[in-house]
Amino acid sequence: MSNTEEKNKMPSGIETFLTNLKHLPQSFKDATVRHGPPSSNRAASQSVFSNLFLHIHSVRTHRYNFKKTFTMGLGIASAASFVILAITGILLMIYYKPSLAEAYNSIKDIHFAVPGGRLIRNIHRWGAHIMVAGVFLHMVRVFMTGSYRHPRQFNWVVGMILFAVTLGLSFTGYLLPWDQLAYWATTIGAQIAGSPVEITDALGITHIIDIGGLQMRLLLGADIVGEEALVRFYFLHCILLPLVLTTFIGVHFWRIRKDGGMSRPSVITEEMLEGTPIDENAEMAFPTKNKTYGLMCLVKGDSNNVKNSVKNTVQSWPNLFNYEMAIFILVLAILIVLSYVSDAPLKEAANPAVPENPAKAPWYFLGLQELVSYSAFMGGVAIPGLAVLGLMLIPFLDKTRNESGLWFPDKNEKSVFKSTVIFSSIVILATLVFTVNFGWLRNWFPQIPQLIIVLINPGTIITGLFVWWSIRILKNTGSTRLGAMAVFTCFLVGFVILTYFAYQHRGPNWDFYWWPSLWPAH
């Protein structure tokens, strides 16, 4: 065949272009998605290795981790809430204007004029509540199942940081609508930041070192809640804290993988795995007695996972991915329903001359606000600081190698939990009843020095009794785990009761009322 005939049979440039254009969707898919549905265990493993979003998971996940009564999906629900908050937050940023002159009106426009704006704002507001509740309950689950023990101590600390940053996000976002509710709730928070002045004034050293004033100015950018505070809170809420939270979420997930996955008991029966996914080919595809390993480098000793059996595990893709997507869809559905039946609050525009009475913080800060009503410094700084520090140190003080991954694995833990719930409930309720009926030191001795009020108040009394009870449990049982159980249970009961009391029974001037319907008319 001559060269001329070969050239005539070759497709023209136009034909080649049209052929490539025809196959463009498939070519693009092949270039971006290098795996299809998991046709085998090997294909599923390769999918995890080659996909950024799947690679945060291990290749295989133990079936026990799918047990609904163990994790209850709280960690995934918290992460799903953050993703939804990030998306809705970006949409709200398109219309929101962070200035005193425009902030309130821009929120009104979003709520009443922007198509779909009310739904997006409602989802964002309810998502914040769901995320705080999810992170808190996830922390409770991790502690109660002993999942903070070796080698997961560091991840417990990361989780506490995530909880603190989540609360910071909620606090900074609360000011942005610039209505009465937002302004006065933030004013309370600013007063807590400035509360060390109680100590420095009592000691007469405020003119030398004003820690409270410095903290307030760092938070607000001024001495009052104004333009500078709004801009700072906008920056913290929309840029800095989301970046910090995203970073620590990544560290949290990474540590779960490096620590051998989520905790689980050493002995797992088939009854404990009922209702979880099954991979019938697991042992066939990965025989535990004949493992092979790639030679990466010559090192002494075995890697962490060499002796780990794949028995009772399933491929993370698609099993774990489907589980996560189901929880994500469930969280989104709940948020949509809540957003449909209840609007995010929006009161009158902020007015520094007309204080809200009562000016209440969001529900997750109400327990703190109840303590602050006795002493701003002890209730807002010292006691919460000691509580957070104590909780962070628990994994390093409790080094028992008891069973992990089970709720109350022995009767002693359940007994201490029940007795601590009873003790802490009696202490808190008795203190609240006493203060409501008889007041406190300032009511009895009007001229008493402020330093005594700061150091001796219902909040410090409650905290002192909690510490005494935990030490008593530790001495009587000789178990650091049971001592930690007492500490954590006291914290949990205190949070619940104080939150309920402040939400339901505190009215104007922070006085006690049986029901909000009994509040005096303004």
The other form holds:
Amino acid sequence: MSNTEEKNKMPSGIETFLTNLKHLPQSFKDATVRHGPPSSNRAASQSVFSNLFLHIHSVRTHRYNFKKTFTMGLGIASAASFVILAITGILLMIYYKPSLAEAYNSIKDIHFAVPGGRLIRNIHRWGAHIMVAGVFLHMVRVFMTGSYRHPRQFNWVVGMILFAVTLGLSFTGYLLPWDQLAYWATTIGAQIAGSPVEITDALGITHIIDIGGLQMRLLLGADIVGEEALVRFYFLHCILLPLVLTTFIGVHFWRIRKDGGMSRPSVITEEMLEGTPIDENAEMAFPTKNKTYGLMCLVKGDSNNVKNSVKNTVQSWPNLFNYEMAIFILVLAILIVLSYVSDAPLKEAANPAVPENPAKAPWYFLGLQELVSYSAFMGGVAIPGLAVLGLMLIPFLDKTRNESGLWFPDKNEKSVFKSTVIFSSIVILATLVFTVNFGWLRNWFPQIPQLIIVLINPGTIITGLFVWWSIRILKNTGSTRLGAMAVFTCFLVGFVILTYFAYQHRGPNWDFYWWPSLWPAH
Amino acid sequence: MDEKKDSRRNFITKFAPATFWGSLAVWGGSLLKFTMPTLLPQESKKIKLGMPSDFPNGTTKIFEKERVVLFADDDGLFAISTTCTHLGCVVKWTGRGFDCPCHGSKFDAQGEIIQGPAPKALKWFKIEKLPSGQLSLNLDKTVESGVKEQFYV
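Same protein, different state: after the form predicted on its own, show the form predicted in complex with its partner chain.
What follows is the entire complex, opening with the chain shown before.
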């Protein structure tokens, strides 16, 4: 009797199971998120550092980072466009077929038959434009605000790698539709990779070491642009380069934190922080000049974060995340509007017998195409290589510890910027006008050796004058920062003017025309 | 004795990671080799032209797909490649010379450079006479610029 009573008091297995089932949503939530809703500062902090995807952010964000005229959200916009590109790219892979016979038709199917296919493809194409522009402008912002300085030198280098990989992704992407633009752009790109042959030929050592041929064959998988090239570009575009980009984006973001957050001036007035979110609690916090972390005692050395106080910071949740989501939504909205307004181009199917006339690259490669029209090796390999290398090394050659995080903190920077814009514009325009009107060495001396053309052409003359100007600024001002300002401004102006010129004023046979409507019919 | 032990330990502690990095380097190198193509697909490089009598003086025949133009003049037959020596675009025969649409190189009727970034003159291909008397254009063999062949009927 008493035995059964005891048995009745004990919950049966079924009952326990039912109770557990009833509490399932709550216990699942407790296991997933180990803190309450982010209503208090403590819970908001926990939300950030206990979440894999959020913890790359700091728990608190400096108010200066929210200053709209400082970063303009360009880095976040670039990352947002990459996320959108990854999503639309994965979707496009469902229908795209990487073979000579099917590639062009599968793009046509995506564009005309697949539900929503045209929108997805347009967003992917426009996203590429926005990403290239975003990365480029982000680089301009970082340079102009001096944010590459100690301790952020390495992150500037990572940024340059991201810039190069972004351009690589874009280039490998427009081969895939296998239309006329794709075929001829790839032909030209592969030949540029092979252009060191100009130098080895001139030196007569091509049969010993053929660097150009090796690079070209590695890219194309053959001597001609065909099936092998398409498969290789598909692999580069969909697997290798996105993997590299994602990895380096991770390093880039992680380094922002390790380098002590984003750059900011040493003295920040309340005026500069106008329009940014504020957290009164932060002002009441005790000074933490000497704070150390428990684990830090095991590690020798200084951390950039240790010196940071919580003064002028706000909770990252929700302030920073709202800001990031707003930029993401803005980028997405812009892409969708652009995609409705204008379709991604698709030319006629690739025809290896007849190139387009003119055969123009996308806008961000047009400046290079203009340089390449003077000399393949100089314009396609040497000058851009020198530019990227020079930009990469800036933080190691300019070690001045001036203010970071301000646009033009002193008058000298502004005046060097202005005079360099004027100088470099005059140099480029004069060279272009001269070349268009009078031609170049080959027009006057038809028998001139190729090596002289490679060494002396409008591209190398512009580059030489830029270097001369920057050294002059460096010498006259005695400031490496101003020298770097001159180099960077020359690069910027060169990029803008050459791109504009090739876009607007180059027509069939790469001849000069004032306006595309003046192009002869053919 | 102790010293000996120490140096052995030193050797092993250095040798172990060196083995790791060494094998990784060898493996990585062999992976790079994997990406170098050894099979280089190409199209057939011989074009059958027909009898020499099919090409009277003044003939200009464009082979668009094979990227070559065949000419016949007083000195004989000759074939000029239409692949630009600059960056591989196809140049267009204008009646007086060849123009490149991509980067503005211009060549004269003999394929010599007049202007633009092209590093070399256009290639000339070999024209061969087959035992049957037919002519064949061999795109694997180039001849010096200016070498024109007479094929008497």
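Note that the coordinates shown come from a computational prediction; the quantities given were computed from them, not determined experimentally. Residue numbers count along the first chain shown, from 1. What we label the rigid core is the largest C-alpha set whose atoms superpose within 1.5 Å from one form to the other.
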Exercise for the section: Indicate whether residue 17 shows a C-alpha shift of 2 Å or more between the two forms, with the rigid core used for the fit. Expected result: yes
Problem - C-alpha of residue 26 off by 2 Å or more between the two forms on rigid core - result: yes
